[in-house]
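Let's start with one chain on its own, the form predicted alone, as structure tokens.
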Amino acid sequence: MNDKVQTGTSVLLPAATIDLFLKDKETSEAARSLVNDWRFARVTVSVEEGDIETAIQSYEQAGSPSLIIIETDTTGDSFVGRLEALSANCDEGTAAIIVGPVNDVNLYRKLTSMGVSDYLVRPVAQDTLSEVIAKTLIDQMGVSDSRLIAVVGAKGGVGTTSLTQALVLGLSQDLNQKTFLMDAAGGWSTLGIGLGFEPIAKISEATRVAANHDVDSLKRLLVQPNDKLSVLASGSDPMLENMVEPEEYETLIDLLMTSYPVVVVDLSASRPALKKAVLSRAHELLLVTTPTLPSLRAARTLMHEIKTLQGGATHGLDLVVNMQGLAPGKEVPKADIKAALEREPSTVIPFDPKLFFGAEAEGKNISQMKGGEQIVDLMLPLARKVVKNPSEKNVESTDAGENGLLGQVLNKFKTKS
């Protein structure tokens, strides 16, 4: 019975699933509108007309979600008994919120003592519902599991920026992920060519507003090629000057990762200090090379340095061989690449000059060009390693201990058995 929700929930919520069993029309509409709340980008919400009996039947054969919200017309002992029946069908750690007909302090205290997260009185407004859910998920699962993907070239001219664009288009369009793209190249940036924007921002300006947590000012420095993709429209920095220090750039990354499930950084043409800062903390590293001897030698050296950064391992590093077929007869065979780098290429991109040079010449992104979707598809398996489609329902158990509905109600139920 939370009349005043605590603050501290203005962050991107962790990946979760929520099932709501409601009959009240206004509350149902509020639940469906959660999709418009940026905090819920990773949260899958399912609204079904029903009550606790509907919920009990739903989980007889299927796994339960992270959070169940149930509307009830009755608040007596019989309802409490049905909660125990529900808990017997649910995974341990599932949280619960009850929506009832009356403001009843004693009922609220009884339900929360049993492990129910909150009790709300219908109809529930959208802002109240979203805040209560956000607080429950944060208490249950923590704040954020955003992913940082870094794309770096073994050397210049290997197509790092083109493949980065293919990656983010796949993430945003195919996987339906809210994605943020930026680079660390400053005035050397070419992101705007394929994504159709003129540079309007300096990276130094973006890091300054990030240091002040000025989200509104940061939004004015962004462009949106599609509904799920935001890009820092940088590139107006001086080409012959250092833009920002690594610590400042990381402050920008930290801010972005509170609002975006996926942050992708194109490290081509960036200075070594910025490369090192991003590579040392990225969850996924894509190292782009061509099948030529100079590029592969540089890739081997860079892999050794990345291994040192990661304390002797190469976690989450994928080797992307681009432009296969550029120089037939002069390229290093795939088997020799594996032997030299001690790593199987994760994907091999064929050389298609009409596609890549055509996209640059016409100022179009790869997916708009003939054959471009094939390149996007080749990059998608790498993205799926660290990114889940938010439309895929997660039925795995959560480790919420005694903080969820089943942490206490189920224990009482088992004790009585």
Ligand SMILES: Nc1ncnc2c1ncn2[C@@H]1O[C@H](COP(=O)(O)OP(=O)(O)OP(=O)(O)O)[C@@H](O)[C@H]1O
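Here the structure is a predicted model, which is why all the values come from computation and not from measurement. Residue numbers count along the first chain shown, from 1. The term rigid core refers to the maximal set of C-alpha atoms that superpose within 1.5 Å between the two forms. Compared with the form predicted together with the ligand:
Put the two forms on the same core and the Cα of Phe356 is off by less than 2 Å between these two forms. In this overlay on the rigid core, Ile366 has a C-alpha that sits less than 2 Å away from its partner position between these two forms. Relative to the superposed core, Ile52 shifts its CA atom by 2 Å or more between these two forms.
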Contents of the next structure:
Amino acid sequence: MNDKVQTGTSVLLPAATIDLFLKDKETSEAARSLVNDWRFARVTVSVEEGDIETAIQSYEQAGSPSLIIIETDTTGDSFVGRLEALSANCDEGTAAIIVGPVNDVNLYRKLTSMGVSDYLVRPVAQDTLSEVIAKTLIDQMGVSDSRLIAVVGAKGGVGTTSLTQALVLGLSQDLNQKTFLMDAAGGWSTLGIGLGFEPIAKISEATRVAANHDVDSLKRLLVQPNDKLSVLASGSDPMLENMVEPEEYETLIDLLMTSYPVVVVDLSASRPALKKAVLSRAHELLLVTTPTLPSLRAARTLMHEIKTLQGGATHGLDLVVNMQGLAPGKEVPKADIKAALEREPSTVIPFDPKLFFGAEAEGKNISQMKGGEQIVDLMLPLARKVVKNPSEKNVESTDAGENGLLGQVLNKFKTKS
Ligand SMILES: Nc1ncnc2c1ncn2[C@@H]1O[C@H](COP(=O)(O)OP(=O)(O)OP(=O)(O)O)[C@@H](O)[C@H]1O
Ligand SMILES: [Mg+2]
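If the structure you just shared is the form predicted alone, then what does the corresponding form predicted together with the ligand look like?
And the full complex, kicking off with our chain again.
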């Protein structure tokens, strides 16, 4: 049924579990091949020979997965009845996709109105299966419209934090986007300096409240440099202690992405495990480097690792060359940068110590400084990439759990009786 080409699914999917109960050999084969799709690296897929009866039995005792895919030979009222029995055994957030024998628009409408995410006709080809699953999981997690931007430095001190700040100022002030900014540096954070706040929060506090879905407590850990920009005022974590685990940090990202259309993470001064977790799932990656040999070498190595992380082809990566003019005569020329990194820098930012150090010394953000708007303007094309329609008012949040959940089948029947 789903013959539209889906967009926005070219991301590493959230950690999820999928159980498939199938009889058709070709569809089973396609399901088993999902492990080869880079987007499924964190998705556990289990394929079992069976049908809706097998599924009902499976969840009598055990908890249900994120998504169930069931093949059926029958499509009449009796099947719909069995679907109701299945939903009674499932946890509220579980989604369902049905694979059936015939193309039947009425059945499709009926099933989707009951909360089933999609109806597919067997045999299902692998690209259709992976696309429909990706779409379902993204909808289910409520992150379909939100964009995650990761900004990472090839090495320390290349200006990652400063340029992340210029980027979020562009997003919030110039493009009118509701934006969230945080870093993953814990006690090593310098975010407060450029944005003029005292660190009042620990990242570990933020991840704890996120795990409890305690949005009110999270709000107390934020500052708002302008109407559209919220920043996690972290930095009071101890410098010499391990902070949070990647999974905990991701829980925080998940929560933020249900409320903010754009979430930006400054990865400078964070540990590799957190960098990896965020880079794996970001829609846009900005890699900041200076035009110097040590930094460019590190950039090349990091780009290779990102490529591997993304399954062999790099998606959404932009190269930002910062501090051009820092060491005249000793810098690597633009043409050589392109040859070494096999891509053109998306933007080049001049070395301007008066402006950057001046902003820090005066406790101002860069756009409040004379000449600072030009730096924001140089970052704007990158900001625009994640904004669907800059003239449009910002995209508001999508509510997780509103559609396509199997739990709704039960609710529907409950309200009927
Ligand atoms: N284009 C520039 N011209 C001049 N100075 C700059 C420029 N970009 C950043 N700086 C300055 O360089 C210093 C380091 O920048 P910043 O803290 O943003 O780097 P970083 O990569 O985040 O560092 P860390 O690895 O410590 O997190 C700061 O004092 C900043 O003001
Ligand atoms: Mg930094």
